[in-house]
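As C-alpha cells, one chain now follows by itself in the form predicted on its own.
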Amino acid sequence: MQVTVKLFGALREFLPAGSGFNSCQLSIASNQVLGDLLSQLPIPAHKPYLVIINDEKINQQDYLSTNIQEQDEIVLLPPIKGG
C-alpha cells in the first residue's frame, strides 16, 4: 500500500533519493504500524521530531500501536522553538 511521508524543516534531509521537494510516497506492508515505518526513514535517534498523521498528533508511546492505513499522510516535524 502507499502512503505520504512528508519531513519539513532539517529532517528534509532524510528523504529517500529522488523524492520532491518535502515528501515521498512510500509503499508499506498493509499490517504496518508507525514504528515500522519510521525505521525505515534515516533519521538519527537523537534527532527529535513530531508525528502527525491526517491532522492527528501521535505521541511516541503509541509509535508502536498505530496502524498506518492506505493513503494516510505521515508529517514530521522538527521541534519549533521560539520566544
Given for the second form:
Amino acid sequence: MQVTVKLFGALREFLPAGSGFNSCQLSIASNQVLGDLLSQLPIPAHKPYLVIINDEKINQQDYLSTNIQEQDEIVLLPPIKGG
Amino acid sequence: MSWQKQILRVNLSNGECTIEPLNMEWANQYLGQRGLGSKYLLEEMDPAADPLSAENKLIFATGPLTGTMASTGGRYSVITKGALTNAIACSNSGGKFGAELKAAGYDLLIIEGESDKPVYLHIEDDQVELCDADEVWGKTVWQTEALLKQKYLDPLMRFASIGQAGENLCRYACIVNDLHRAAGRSGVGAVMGAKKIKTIAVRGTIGVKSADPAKFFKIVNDVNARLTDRDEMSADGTLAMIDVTNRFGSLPTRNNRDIQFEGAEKLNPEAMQTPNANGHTNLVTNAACFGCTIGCGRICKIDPTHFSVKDKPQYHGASGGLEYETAYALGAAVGVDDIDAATYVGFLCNEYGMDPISLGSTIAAAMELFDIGAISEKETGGIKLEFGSAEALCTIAELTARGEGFGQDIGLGSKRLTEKYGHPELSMSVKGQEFAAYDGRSMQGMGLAYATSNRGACHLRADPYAHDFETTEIAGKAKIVKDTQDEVAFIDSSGLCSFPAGCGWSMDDYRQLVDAACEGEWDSERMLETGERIWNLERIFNQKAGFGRKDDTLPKRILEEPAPSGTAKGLVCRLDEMLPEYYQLRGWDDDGNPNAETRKRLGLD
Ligand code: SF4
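Can you return the structure of this protein in the form predicted together with its partner chain rather than the form predicted on its own?
Zooming out: every chain and molecule, the one shown earlier first.
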C-alpha cells in the first residue's frame, strides 16, 4: 500500500527526489511496521526527530511494533528551538 | 576591552547630554546589554514608579560583543519598566542600530526625565544634540527614517524610532530600528512616547576593539564553523516551527481555545515560498542582522491584488515578513489563514510601531469577547470581530495603529481589555504580557517558563523546547527551565543572538567569544553565575515593583481546561507541582523572593 509521509523543517532535505515540498508517498507491505517505513528515508542516525501518527506521538522503542494503515498520515518533526 | 567604557546620559527634562565612564565593577558582574542595563535601572530608579512617568528610565544597552566581528554580534536591548506589564522590561533587537550605537562609542544610552515637547536625539560619535521633532512627530517609523536620512544626507545613519502607536501610548508599542527590526515586547515604545522622544538617530565611526584580537579572530572563525545547522534557519526562518507546533499540538489557536490550527499550512514555509493562484510568491529573500552569518529574517511582498493593499501602492514593495511568532499571532491566534493579511498587519506593526504578538493576542481576546457576547458591534464600531475574519483583523489593526475607535481598547493589551469588559480570564497573558506561540499544556516546561519569566510570558527567556517535545512528564523540567533561564540571561547580555544556540553553538561557544573579547577570565562557572545574578536582579526589581508568587501563574484555561487535541490531549499545565521545586532550585523563599543566602552568594545585597 501507499502511505503519505510528511517531513517538516530541516528534515525535508531527506525527501526522495521528485517529492512535494514537505511530503512523499512511500510503499509499504501490509505486514511491515513503522520502522520498515522509516528505513526507506536517508535520515542519518544522529539526526533526531519525532514521529506523530494521527495526533499520537510514537516513541522510538515502539517503531518496530507500530503497524501502519493505508489512511495514516505519518509526520516527522525536527526538534527545533523557538524564535 | 570590547566594552567602550562609556555611557551617554540624556536628561530630557533639562536637555543635558553627558558622557560618563562606565561602571566597570558592574560590567564585570553583569557583562553588558540586558544584565548591565538592568543593574543601572535598579540602581537609578524606584521600581514602584509609574512606567509612563518621568521617573522611569529608558536604557539602550549594547553588549561587549555588539559591533564586533562575532557572528550575530549586532544585538542591543531596551531596558525599562514596561508600560504593558509594570514589571522590568528588556526587549532585544537586531538589525544594525545596536552596532552603530556601539561604534559611536557607547555601551549604554540612558534616557531620563521627560520632555515637554517632541524631540529626537542625534548622535555622531561624541557630538550629541537633542533636536526639535516637529517635522517627524505624528509620522510613521518609515517616514521618520526617510525624512531624517534626507535631512542629514547620510544613508548610513541608523534609527530606533517609535511610530504613532508609541506616541499614542499603545501599551505594547515597540521601538523599531532599521525599518523592520524591533525591540518588540512589554511596551518599551510607550515609555519612549511618554518621554516624547521620537527617534534616536546615530552614526558611529569609532569602532570596537577586543581585548585579545588574535585570539578573538581565531575563535570567531572556529565557532562560525560550528554553525552547522544555519542553512536550515536561513531557508525557512523561524517559520519552520509552525508545522512542528501545529502537528504536535502546541500552536495557540483562537485565543488558546484550540492548539492546532486547520489553516496552518496556508501560513507555513511552503505557503510562503510557493506561488499563489496569481503567480505571486510571498517570500522575496532572507535577511541578516549586523555581522550575522545565519540570516533568519524574511523579506516578503504582499500580493498587490489582495484586498488589504490593492488600493495602497505604498505596501506593494518588499519589507519584513512573517516569522513564526507573527504567523501565530496574526494567523492562528485569530483563526485567520490568510498569509497576505497577516503580512500586511505585520507591515503595519513595523510602520506604526506595535508588538505583533501582543496585538494579535489582544485581538484574539477581543474576538472571544465578541463570540461570547461580552462586546458587540456597538463597542467595536460596527466591526464583526469574528475569529477567522481577515477583513476584521486588518481593519482593527489599522485602527489600533492610529489609536482610533475600538483600536484604542485593543491598544490596552489583553489584560486591561478583558478586565474592562468583565472577563479577565480570557487574557492569555502572564504579568500582563501576552503568550508567545506555545501552549503550556502540551509544553509543560514552557508553561513554567511563561509563569516565571521576569518580563511576563515569553518564549525567549528559557529553552525547554527539546525536553518539552520529548515528554510531558514534569520530572526535570524545573531544573531545565532554571538552568536555561540563566544561560539565556548571559547570552542576552553579551551582544549576541540566541538563535546560534539552535544552529549548532553550545554555551561554551558563547563563552569563548566573551572570554576572548573581554578583559579578565570568563570561565564556565563565571558565565553561569553571571546569568543567575542577572535573573535574580530582575526578580528583585519586580519584587520591589510589587510582584510575587501570586503573579507566577497562568490563565485558568491553561491550568484547568484540558488540551483539546494533539499529542497532549487531555492534559492541563501542572504548574503548581513544578513551581515549588523551581523556587527551591533558585534559592528563593515560598513567596518567590531570593533568600538571604542566594542574595549574598550572588553579591545582590
Ligand atoms: S539569527 Fe536571525 S535574528 Fe539572530 S542575528 Fe541573525 S538574522 Fe538576526
